[in-house]
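Only one chain is shown below, in structure tokens, and it's the form predicted alone.
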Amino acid sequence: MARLVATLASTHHPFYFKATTSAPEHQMPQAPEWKRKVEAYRETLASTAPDILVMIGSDHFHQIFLDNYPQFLIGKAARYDATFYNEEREFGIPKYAFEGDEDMSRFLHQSLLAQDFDFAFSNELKIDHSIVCPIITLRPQNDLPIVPIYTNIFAPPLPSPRRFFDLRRAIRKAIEDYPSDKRIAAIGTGHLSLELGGPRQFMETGPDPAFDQQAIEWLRTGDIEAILASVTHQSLECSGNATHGFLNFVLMLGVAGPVGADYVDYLDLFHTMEAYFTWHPKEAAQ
């Protein structure tokens, strides 16, 4: 059977590539530190030598719209085009194409359905920066096939925090039941406190620094009980209108165990807190 060799979760700041590849005189003051932190985080994946990446993100209304917005969706293609025009124009993200793994996608889809998670699927999925950005930060050589999974963190009504957490067991079981000797890494991205288009978007910090620090501590210690007791759709809205991306962190913590993280780092940037977590498998993790 396949082996889950690492679980990773991070924010997915779309300006990372441009901020760290521009000429030095045009870089923001935090760019060198940001690059050092990302390169250290990258090593936590490289050291596990994965063969396939299960990538969990969320479409930013690039391909999935309010006329037909699934709660959970899996890609089942042999190849994925990536990067939309506005992401090139506004963020300077290059065009990408990713190799898919059709066999693993089919197996995961069937396994998730058998575990009572009714996933939608797409054979023609195009990938946006919620998956492109972690490829840039974690696997810039783009040499591994991916299985993309999208969650709904944008279009109410959203699944509950408990549902995101419950999905973790199904994803982990599907990965570990896959009949292969492949080494699998599960990588998910979301947000801490974040405001998009609202009055708190251009603060010097994220819109809710207290939530950011609490969220990092919850993930560092693996305290899922505190998360589920404290986090609601309403509380996330109070911390910023796009803070529901934290639900993907809840999912990834669940895939990992839930257990304390083996690697934690973060960087306070203008208008947002960047955060990076890695969990290595523990035999007792459930």
The other form holds:
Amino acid sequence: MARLVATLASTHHPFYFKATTSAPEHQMPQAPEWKRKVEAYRETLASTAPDILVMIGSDHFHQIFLDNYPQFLIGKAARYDATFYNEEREFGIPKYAFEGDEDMSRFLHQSLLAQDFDFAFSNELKIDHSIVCPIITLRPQNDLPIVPIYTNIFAPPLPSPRRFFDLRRAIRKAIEDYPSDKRIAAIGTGHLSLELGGPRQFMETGPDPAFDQQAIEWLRTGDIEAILASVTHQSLECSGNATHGFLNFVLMLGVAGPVGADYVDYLDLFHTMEAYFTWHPKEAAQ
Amino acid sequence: MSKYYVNKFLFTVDRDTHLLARYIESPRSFVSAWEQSIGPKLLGNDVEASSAHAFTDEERRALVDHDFVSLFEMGAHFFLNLTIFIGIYDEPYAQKYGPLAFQREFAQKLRHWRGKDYPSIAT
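Show the form predicted together with the partner chain, please, because up to now only the form predicted alone has appeared in this conversation.
Zooming out: every chain and molecule, the one shown earlier first.
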């Protein structure tokens, strides 16, 4: 059976690529530190020598729109194009093409359905920056096949925090039941406190630094009980109108255990707190 | 009122460089053209019509005026409402006033919403 060799969760900051590849005289002062932190985070994946990446993100109205919006969706294709015109325009992110693993997608989809998670699927999915960003930060050589999974953190009504957490068991079981000797890494991205298109956007910090610190501590210690007791759609909204991306962290913490993270790092930037977490399953060390 | 239709406008225009250029150049005639030939089509299907939605006068005015404050207050989706106007105003503002000047002005114009429940974006 396949082995889950690492679970990773981070924010996906679309300006990382531009911030660290533009001419040094145009870079923000934190760019070298940001790059160092991302490269250290990258090593926590590389050291596990994965064969396939299960990538969990959320489309930001690029392919998926309100005429037909799934709560959870899995990509099932041999190839995925990535980066939309308006992401190139706004963030300067390059176009990519990712190799898919259709066989694993098919298996995961069947397994998730069998575990009562009725995923939508797409045989022609163009990937947006929620998955492109972690490829840039974690696997810039783009040499591994992916299985993309999208969650709805964006178009209310959303699944509950509890439902995100419950999904973790199904995803983990689906990965570990996959009849293969492949080494799998599960990589998810979301947000800490974040405001977009509202009065608290683009401040010197994220809109709710106290939430950011609390969220990092919850993930560091793996305290899912505290998260589920504290976090609601309403509380996330109070921390910033796009803070619902934290639900993907709840999912990834669940996939990893829930247990305390083996690697934690963060960086306070204007507009948002960046955060990076890695969990290495005990079995992987054997 | 059709939050969905306002969002459909923002979604279809922001993702298409040619439509965005027309919306920048001539907002009034472009909004009319969109209502005639783009809005009434099913997304991803050039053949089939959809008669489910229409703009109110106030929605049409807000789109013609690039009035992102009114659109926010009507419950347009925050991401669509931000990205399309970044696409239009980020560069000219940045050249004149420095990086992120438009994004900060956007926030400033919505400052009366700080500490309050924002208008619902649910559709």
